[in-house]
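One chain comes next, on its own, written out as structure tokens in the form predicted alone.
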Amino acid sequence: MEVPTDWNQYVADFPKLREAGVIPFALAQGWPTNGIFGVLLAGIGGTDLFLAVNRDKDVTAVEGPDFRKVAQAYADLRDAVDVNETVGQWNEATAQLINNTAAGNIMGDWAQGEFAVAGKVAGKDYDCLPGLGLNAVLDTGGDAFYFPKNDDPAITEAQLVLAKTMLSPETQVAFNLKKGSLPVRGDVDMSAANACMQKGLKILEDPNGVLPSGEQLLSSDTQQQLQDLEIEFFSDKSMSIDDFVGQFADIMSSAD
């Protein structure tokens, strides 16, 4: 089968994959389920809807037709997944792709590190669809390093050495080539980046391609409430879209 060009084509191929004995969608339990909804919101719903929900906490947007379309896509994916095929950790879901037992997955750039360790080449052995092939955007959230304030000049100097080392062009290139992610500075030579990373670099050339992470826009409490709801909905196929949208709107009405 040809690699799909977008999410809709991929989902349409699910029956063919099942017939061929391939798991259509690899799923890990817990937080990856929550991450899936955020990607669907940005890809299918679009940038305006993503920001209306996460940045503006617009309950009207949650109750609107565009959000319901995203919820429907989430429900369709839920109904296509066999609970007996789910795995415990995200890297196990990635391993299903590497071992050709599953066709696709929604995961962050760190999954590319698993492909690299397995000797797989982007654009040849696997491919990627930023924004699900529907909306060329990247969520720019990530891990952060914090240095405690102190009164010891030697410690402060050591902190600066570590910060300079991490942010040096050489470190940025070496680290991101191994992880499959993108550098935090734009003046480094990433010509050695793989095919998937090149797609991401191209998106970052356009300021409109950059989305703030939901983790930057919502408090930890609100994030946890949404994660609990999204996992519950995905785990309980008897839960209706109306119930999901209603509970989502309730959470956003008091979100911070």
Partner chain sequence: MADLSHSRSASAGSAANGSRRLFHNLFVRNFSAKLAATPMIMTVLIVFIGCTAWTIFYSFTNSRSLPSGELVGFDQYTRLFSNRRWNASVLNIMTYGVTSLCFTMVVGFLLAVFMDQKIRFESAFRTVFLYPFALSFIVTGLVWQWIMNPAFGLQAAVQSWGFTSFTFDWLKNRNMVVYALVIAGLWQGTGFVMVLLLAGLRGIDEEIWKAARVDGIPTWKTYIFVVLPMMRGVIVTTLVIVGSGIVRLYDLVVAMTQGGPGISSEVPAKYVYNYMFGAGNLGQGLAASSVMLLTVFIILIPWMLIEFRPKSHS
The other form holds:
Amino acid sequence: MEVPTDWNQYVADFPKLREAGVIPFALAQGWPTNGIFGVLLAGIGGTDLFLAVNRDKDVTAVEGPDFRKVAQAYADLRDAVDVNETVGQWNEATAQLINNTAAGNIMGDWAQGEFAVAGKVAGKDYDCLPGLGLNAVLDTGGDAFYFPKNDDPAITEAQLVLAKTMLSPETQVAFNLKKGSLPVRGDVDMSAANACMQKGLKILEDPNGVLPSGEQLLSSDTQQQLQDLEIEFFSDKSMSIDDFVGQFADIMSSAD
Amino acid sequence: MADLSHSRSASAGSAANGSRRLFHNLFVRNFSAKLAATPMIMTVLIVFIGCTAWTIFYSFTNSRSLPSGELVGFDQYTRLFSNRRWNASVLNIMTYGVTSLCFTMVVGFLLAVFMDQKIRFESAFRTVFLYPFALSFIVTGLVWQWIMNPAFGLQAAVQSWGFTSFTFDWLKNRNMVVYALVIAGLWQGTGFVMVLLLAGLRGIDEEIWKAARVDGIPTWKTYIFVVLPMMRGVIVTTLVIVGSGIVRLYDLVVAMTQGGPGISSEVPAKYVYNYMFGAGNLGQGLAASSVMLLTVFIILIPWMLIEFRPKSHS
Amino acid sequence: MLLFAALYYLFPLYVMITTSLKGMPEVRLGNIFAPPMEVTFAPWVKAWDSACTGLYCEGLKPGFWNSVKITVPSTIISVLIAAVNGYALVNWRFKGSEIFFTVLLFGSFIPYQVMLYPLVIITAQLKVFGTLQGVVLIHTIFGMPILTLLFRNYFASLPPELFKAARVDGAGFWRIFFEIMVPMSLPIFVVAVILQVTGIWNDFLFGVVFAGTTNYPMTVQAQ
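Complement to the form predicted alone: the form predicted together with the partner chain:
Complete assembly follows, chain above in first position.
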């Protein structure tokens, strides 16, 4: 079978993958389920819709036809997934891909670290579709490091050294090559990066290619409600799209 | 018998002014006992009364990450009861509670009755039934999650014996997952109920049994119609302990299902924890916990009526 | 019937032990009934020494010692306080002591979640939030109702003549406690210690909230 070039082709291949005895879509319970919705929103809905919903909390956008398409895609994916095949953790889902028991999955760039450890090569053993191959954007986010303020100059000094080391070009290159993720600064030489990372780097070059993640735009209270809704919808095949969109709009109308 | 210590000297000082006497009564008289009871008094005043009042007060505010914010009346409660996850949690805990309570009591009583038949190896059986109670809900949840995991648990094992149509996928089944929790919860808790009820059974006077035998009443009838009503005190205590444990249910869910699949095994305690610490909506979390508190008080009412009603005898 | 019930209670223990002695490939075979083909203690060693929980790869070892460091002082402090308290409630009643005790008993039924956040603030004010002392304090508080009840009822069952005789001899509060009450109540001390050790050792909620990441007990780590 051909490697699909975008999400629609991939979804169209689901029945064939089933016939071949391969799990079409590897899914881990919990936050990965929420992450998928964000990715679908950016990939299928597009940048404008993503920002209208997450940044502007625009209820009419949620009730509009574009958002509905995203919800439909989410529902289609839900119906294609067999609950008995879901796993507990994201890295178990990645392992399903590595062992060839599953065909694909939506996950952050860090999943590449698992592939690397298993000795798989990007572009050859596996591939990736940033923005689902539909909309060339990356949703960014990361772990923040906070340094507690203190009165001891020696500790402050050590904090500065750590911060400098983490952000130095050498560290960034070495770390990201291992993890499979993208550097936080644009001026480092990533020519050693693999095929997947190159795709990501190319998107980063375009200032419109970077989206702030929902985590930065919405309060944790709103996120929690959306998360609960998405998880419920994804687990309950009897829940209608109308219901989902209605609830989503409700949460957004009081979102902050 | 009480107040033997310094009471005489205190009342003797008739000329002493009122405030001095008050000081004396409050602190000097029976000083050691009051000192000994200080931790209890502090716990009661600061933790049980103070913290509870604090929680109820702030549940009427729109506090987010920090307890500030202004009074908003019942807004948090309105939002709470229109939240699908919360409503699902309430429904789940009710299903879990009723099922678990019935089975714990019935199974616990049956086990106690069997243990009461002067069987051999009684202490061995007692250990077997009671050991899960010494394990935490975390361990309980992890073990049962393992057993019930369709991929390599009971289902896979039975299927590998040739019974390919055998399914036991309650953990992945939205309608059954609560009962999966019940099974694990029963495993952990019935032993304790059995021990409590067995103690109650042993407290029944031998004469009652003799009288029943003389009257020719079958054993099972004696248990149900004579012994059971006599054990009312023990049973109510057990019900209260089990009941307030159910309202608190949290660890087991976290270890076994994480509230999933979807939100089908969410419970109120988890909602409180999530909104208080994860989602940074304190007002919402506190409103949810106040509802839990109210529930517990409703459960406690029958116990209070029995325990604290005016005693006719003695 | 009893044997049948016993199977239900023993089966998980069997699964726990046999599975823990299997290597990972054998676990994936999915036969939880089968005894291990090849007994390996490697998972035990790994769990103890090098399994990763979150960022740390030191196994359950640190969690185990944290659990010990939480359980031992919490048990000792809470049992001692409850014993003295129960004794005061029975033999040295003062105005209001019974009221406080009743409220204490009611308090034991309040869901922990209700008191969780205010306690976070209080422990933070006392500068013990996120420390071992903080968890110990919390365990002492929440162990108090049941332990006090235990000791109070036990002391009440002792013959009151003992106490009266000692009073006539002029012994005070603490002397009577240490010389008469404690030696007579060893069995109840044993019960109280067992109750506290199992309860605290198995605690999850207080550990996760009050201990702070470096002090997580084993239950939090295992999860």
